[in-house]
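For reference, the chain that follows is the form predicted alone, supplied as structure tokens.
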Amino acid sequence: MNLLFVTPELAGYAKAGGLADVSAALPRALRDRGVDARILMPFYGARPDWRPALDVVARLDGMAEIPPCELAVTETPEGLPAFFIVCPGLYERPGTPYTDLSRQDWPDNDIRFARLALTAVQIITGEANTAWRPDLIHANDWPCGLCSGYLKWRQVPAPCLFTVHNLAYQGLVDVSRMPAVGIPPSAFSMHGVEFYGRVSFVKAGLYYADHVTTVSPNYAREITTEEFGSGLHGLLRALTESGRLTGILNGAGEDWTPQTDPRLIRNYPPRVRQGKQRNAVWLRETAGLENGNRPLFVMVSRLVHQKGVDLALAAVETIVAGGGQFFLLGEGEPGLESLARATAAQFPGSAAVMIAFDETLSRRTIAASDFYLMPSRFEPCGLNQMYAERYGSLPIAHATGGLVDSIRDGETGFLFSGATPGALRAAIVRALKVYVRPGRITGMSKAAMGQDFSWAPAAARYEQIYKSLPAR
């Protein structure tokens, strides 16, 4: 089986969120199960971590406003067989994938992504005379909504999974575009891309793909409801009527291993808690935390109003009460960027934020802390709860999506219905006890890090759902 997946992003090369170490984690997984999968996603120029050497392969014609492009191979650092779309008018900018510098949309991200949803069609129509040609797509997200569309529109005979990683983003575009992205007229309706008077990417993803997950089966029921849905639960409710909308938990990738990580300041097990007491050590000198031996909750994530943050710094002055610290590394929104700051300033020694997304940063903050807080108000899969609990931090959890999935209330970490203040500080409190008993918090953690968060079982069910997908 041949597998062209299809993103917008790569851990290693071009991260945004948690869609990028799927993509680097999933199809590797896929591979050792002998699907012969293959990336497809925008060269963005040079990046830090690799800069790919590309060997161009075709040339591509282009459709209505989408520009031609062309077509490049090459493998990434683990060996993953890798398509690159070298466009440099539309990609090859500042800042991430979807964003400027200041962290806004650019405004030409139909044409962008249109123009891979476009590429991953040409290559599976054979367009691009490449060697290899697939026998599906799998598309991922609103970026890749396009490409089950353009399949429909073209009559191609190519079955076409899409993906939904986070249903909140559903790449919006005015009517007046769809001759720009060449989406006929036709499709404009309640059965296609129309949503509320605009065109939704993610719509067309939902709508024109022979089979739709999602990345965890709690997340699946959810979106089907109202309050989930973002509005468009009616549609996928009648997805999963038709047994054609299907839940997968992600799995982690196996670089987040605390035994073999080269990342953290002391590797571990097999002392679970001396290495996490050494990780600790140089976290707090590293935030400007006062040293000691005291309970270290963190947070690790984007500062946007999902993931609760809010939430979490309103509860600082229960874990300071508590005799506990606190640690908030991410960056995002202002707003939040500006309460974290004042929230840590008013806990000298006992709380602190960094604003900034360092990976280094991120995994020694994990290896370090006790408790993990993720009060994310809706959280499609998480992956950070799973990097916790294999590091044998304890995650503290909203009830919500697929944290439901991957923790276990009481063993693995805790979780909390409601997301409001009082739910996350009473859970707090339940961890602060749990903290005083070494047995009892020696006991979880090493619960949580036996927990087989591979993706093996994902990689298993995907191949399943690809060979239930008609035939080219």
Given for the second form:
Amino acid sequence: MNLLFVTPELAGYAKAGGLADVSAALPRALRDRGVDARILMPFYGARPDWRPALDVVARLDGMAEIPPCELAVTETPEGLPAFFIVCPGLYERPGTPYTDLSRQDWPDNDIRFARLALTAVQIITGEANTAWRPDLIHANDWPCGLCSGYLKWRQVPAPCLFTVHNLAYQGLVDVSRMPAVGIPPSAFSMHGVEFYGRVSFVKAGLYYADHVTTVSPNYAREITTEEFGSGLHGLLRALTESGRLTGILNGAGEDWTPQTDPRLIRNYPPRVRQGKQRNAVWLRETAGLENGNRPLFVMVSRLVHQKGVDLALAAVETIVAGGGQFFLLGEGEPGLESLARATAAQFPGSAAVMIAFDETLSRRTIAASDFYLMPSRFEPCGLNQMYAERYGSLPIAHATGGLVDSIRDGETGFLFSGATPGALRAAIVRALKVYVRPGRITGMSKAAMGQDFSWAPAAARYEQIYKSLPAR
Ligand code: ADP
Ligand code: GLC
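Now show me the form predicted together with alpha-D-glucopyranose (GLC), since the one above was the form predicted alone.
All chains and molecules follow, beginning with the one already shown.
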């Protein structure tokens, strides 16, 4: 089976969040099962540590306002076979895959990601004339939402699976942009791309795909409700009823293993306590936290409303009053960044914040910590709670989405109901009580580390679904 895995993000190259990690790990796990999975993504430019030899194999036509591009074959920095779309005018800019340096969405994101979806379709139809041809497309999140739409509108009988990683990001554009990205007028309907008078890329993905998955069983249920469905719960319920919506829990990539992670100050096991302490000494020194043997609560996150960063900051007082320390690594909304700085300033030596996106620091932080805070208001899957468990740190998490599917309350972490400061504080108090019982915390930490978060079961489920799609 030849699979084209279409994504805007890839760990080790262009990462904004968890989709990057999934895009690096899932295709690899599929390859281990014998699926010939190849990635398709934009070429955002070379990186200091990655200057690939791009072998241009095709020049692809544009459509409407979508410019022509080149298609290059190479390997990802981690050695996965991949197609990169070379279109410097669209992609080679300083910033993230979605935003400029001041975190504003690129104004031409509709064209940028229409180019991505269109390329996938040109590859599967043979227009790109590539030696390797996919049997199906696996499209991810709103930037790939138009893949299934273009297939339907062009009457290409090729299967497409669409995965929702986060329904809150929808790719909404004005109706006037439809001709620019080549969406036919007839698609502007409730049974199509229309969403409250605008055009929704994510709805295109949901509506036209042969099957939809999302990244945990619990989130798959939640998004059929008004509370979590972001206005799309009706469509999602219909998909569930016709057996076309499935929740598959993400895994944690093999590179997230404390025994071998080359970025840690010290690896572990076997000496878990010592290993974690050594990383903690480094982190305390780096972050400006007092040295000493105090329970360390951390968080590594995009600073956005979803993640409940404000709730965590409101609970720092409880952590410090209980003898603990707090460290936050993250960047995002300016308001949350300044709230984080202000909170840390109130507890010098006991609370610290670093506003940055730093992969090495994120791994050391998780390794150093005793407890990992994840008070997300909603969380499709969440990867950091799994990484925390792998690294022997106990997650303290709101019982929502994938957090429920990956944390066993009182065994591998702590779950609380209701995203409120009070509920989080009560969970922190529970954690502090466990901390003072060495046998208990070591036991929980071992149970957490012993969980199997390998990607293999998820890859098997995806393969099953690929095989169930109508063949071309
Ligand atoms: P989401 O995709 O919603 O941001 P996930 O938990 O699925 O949430 O994945 C987040 C990923 O991004 C994790 O790998 C996490 O470590 C990483 N990450 C988030 N913020 C930072 C940061 N400031 N520095 C380094 N890594 C970060
Ligand atoms: C999204 C979600 C996160 C999930 C990730 C990977 O960014 O917010 O919960 O883990 O995608 O699927």
